[in-house]
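As a starting point, one isolated chain is supplied in structure tokens, in the form predicted on its own.
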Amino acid sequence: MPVDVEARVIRNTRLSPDYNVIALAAPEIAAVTRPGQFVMVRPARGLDPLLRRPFSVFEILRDEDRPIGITILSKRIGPTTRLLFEAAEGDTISCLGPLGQPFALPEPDAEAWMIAGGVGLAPFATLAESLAARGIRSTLFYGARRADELFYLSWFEQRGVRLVLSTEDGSAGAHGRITVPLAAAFQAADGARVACYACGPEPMLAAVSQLAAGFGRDVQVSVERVMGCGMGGCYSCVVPMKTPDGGHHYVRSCISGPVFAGSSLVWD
């Protein structure tokens, strides 16, 4: 069951204008968070913001190997994430979770490809432990706009990650989506036992899921919507999901997702 606890802010780490990694003292949460889970949190006690926005779980925090918080990575783009590019050590942020249903992990004879773009590599960095926590080689495909929107590069190195990396204007990697360099790695995995993990934009995830069915491969997609409880009672993140009969039904993302097989889900 989800824990709501009001969070005091350990740090707050400024990537660059508009991205940060704030980190929270959610031992409660940290304890029992899985690899693709979200919170909802709400940063300020006013009337502005009304709701809680769903953050993907982004670190655990450990002091040895005891949970004391988590991290979330934001970028400021409204009034909830420039309350959270803004907070300071010691201020108090609600989060409510672990919320949603967590990535399936691979058999340890499995490679996994985790293929990210921009605030889309949130859920990696827990996925990326979890995963060399049973021996299994990773790859992280890491797509932005720019060199300077690449982050934790480092971080998931340290962890043993491969990185293949694209940006839209050349400047670091592949020049183009991180379709581009996902292509040929499929062409050339030819039968090796892969599993593949994406979160990003929606169009992204589109692409991606369809660029594996064409190699006949599935991914296991994180999907993004606003909503506005995390907990199935508001259906303000409803996803299409294909029945049998060739038609589809809505399902929240919340309770459902955010991960789904990109076969399932209808794209166009």
Given for the second form:
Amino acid sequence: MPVDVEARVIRNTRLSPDYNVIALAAPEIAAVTRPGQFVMVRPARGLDPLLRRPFSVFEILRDEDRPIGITILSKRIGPTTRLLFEAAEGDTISCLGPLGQPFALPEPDAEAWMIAGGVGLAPFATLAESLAARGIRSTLFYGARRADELFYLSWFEQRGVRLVLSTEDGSAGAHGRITVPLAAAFQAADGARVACYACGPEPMLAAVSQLAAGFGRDVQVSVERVMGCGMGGCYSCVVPMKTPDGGHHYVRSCISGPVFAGSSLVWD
Amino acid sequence: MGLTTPVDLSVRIGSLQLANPFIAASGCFGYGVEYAEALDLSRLGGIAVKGLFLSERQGHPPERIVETPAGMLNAIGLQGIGVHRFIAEKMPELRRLGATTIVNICGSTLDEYVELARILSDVEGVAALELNISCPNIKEGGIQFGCSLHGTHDVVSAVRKVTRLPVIPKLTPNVTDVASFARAAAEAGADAVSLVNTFLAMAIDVETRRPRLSNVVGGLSGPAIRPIAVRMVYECRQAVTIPIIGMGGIASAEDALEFFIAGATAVQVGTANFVDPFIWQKLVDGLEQYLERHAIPGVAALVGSLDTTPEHA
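Return the structure block for the form predicted in complex with the partner chain; the form predicted on its own was the one displayed.
Shown next: the complete complex, the earlier chain at its head.
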């Protein structure tokens, strides 16, 4: 059951001129969030911006073993993300969650691949911890524009996650999109049991889903759509889901997602 | 000092008694059941469920909403599961949870409204029918009735003939004189009118020179429209004696009070529920405190109590 918390900003760490990680005191949310779930956030006090915005829960913060809060990975692109970038320690931010369907975790004998593009890294810190707790070997395929926009690399390494990187300008890892090393990995994986997870820009999710399908595999994608309420009330955040007759119908990504089987969606 | 007896928040809309005057607005609360985990639905005055046609509808492609200053545009296109699936899949849970369910119906033709009213009149737990004759986002449904006085009269009187449920046409503000539409609805036998639906509006991405909504135009809601909605409720109050359900940008008890004082017996809340799904208890508490502070015994005494006499020096 989602709760609405007036969450105090514990700290706000700028990772680059655009990216920040904001830590929020929200123990009620931290205690029950599962990997892939999201929160609806509103840092504004007045009427502008009016609506909340969805963010994946990035990390669960703990004091000893006790959950005390969550972090959000944000990229400054609009009014809400600007407020999140500028928020100061001690500010309060309205935070509603956890919401949405989580990732399905694999059987212990499988390995897991997390495929992230840019700010699409967001759902994979909590997932990496859940995978590690189950003793599942995991790899993060992580693509960004430049080397200085690849974040939290040591965080993942410390948790035993193998890293495969790419940048569009070639400044770190493979030169180009993450689908290039991913295709090679699918080729090499042969019949191995691999659970695939992807989050990032929609063209990347489409490319990853199609690539996986070409190898007879599926991928759990976490989509991001313009979302009015996060509760199923407004029908704004729909994605086209395939129907048996070859058509599609629109499903709400807030309550049926944000995690979907890549093979179940229509990709333009 | 507050009153010694609790204030009375109940209101009457025709034969329908609501425990409090706060109703979830159609199109803003799904089919109600989406909120069942987070809220006790029986504590809401009522729930106007998402508009239903006879058959399922796909709705418009995304983008379906865009935020604007203190408001938002939507063009969802009345995506919906159709009346039969609603009755089979949603009504049992709404009944079990004790929700006061107002079913919003939409038709492409007059016969479709009549058919929907007939079907729903036999369904246990349906408290009232709200006639959507005001959706700005689809060509073929409703608005052709809502933008013509004859159309409004005809659809209300046709539905009136086939149901004993309270009939509440939902009026569009996209007309020259909304009060004349309230009058047409009252003369045709409506038990109440609800207003306003959204204002037809538009937003453009100047970089791409493309509309921000796939439907090009959409309906504006949220605090930005509230003063216009209050004025329209006030005008309708002077034109008709049937109850008015007011709506348009209500985001607090104080906002709702403006509507009661202007002449609304109950109010609907839509956009603000997106921002705060737990707003309902805050509205009830705020209204209760106001009534106690002003020693007013109940909401009914507040309705239409606007004082327009000149202020004394």
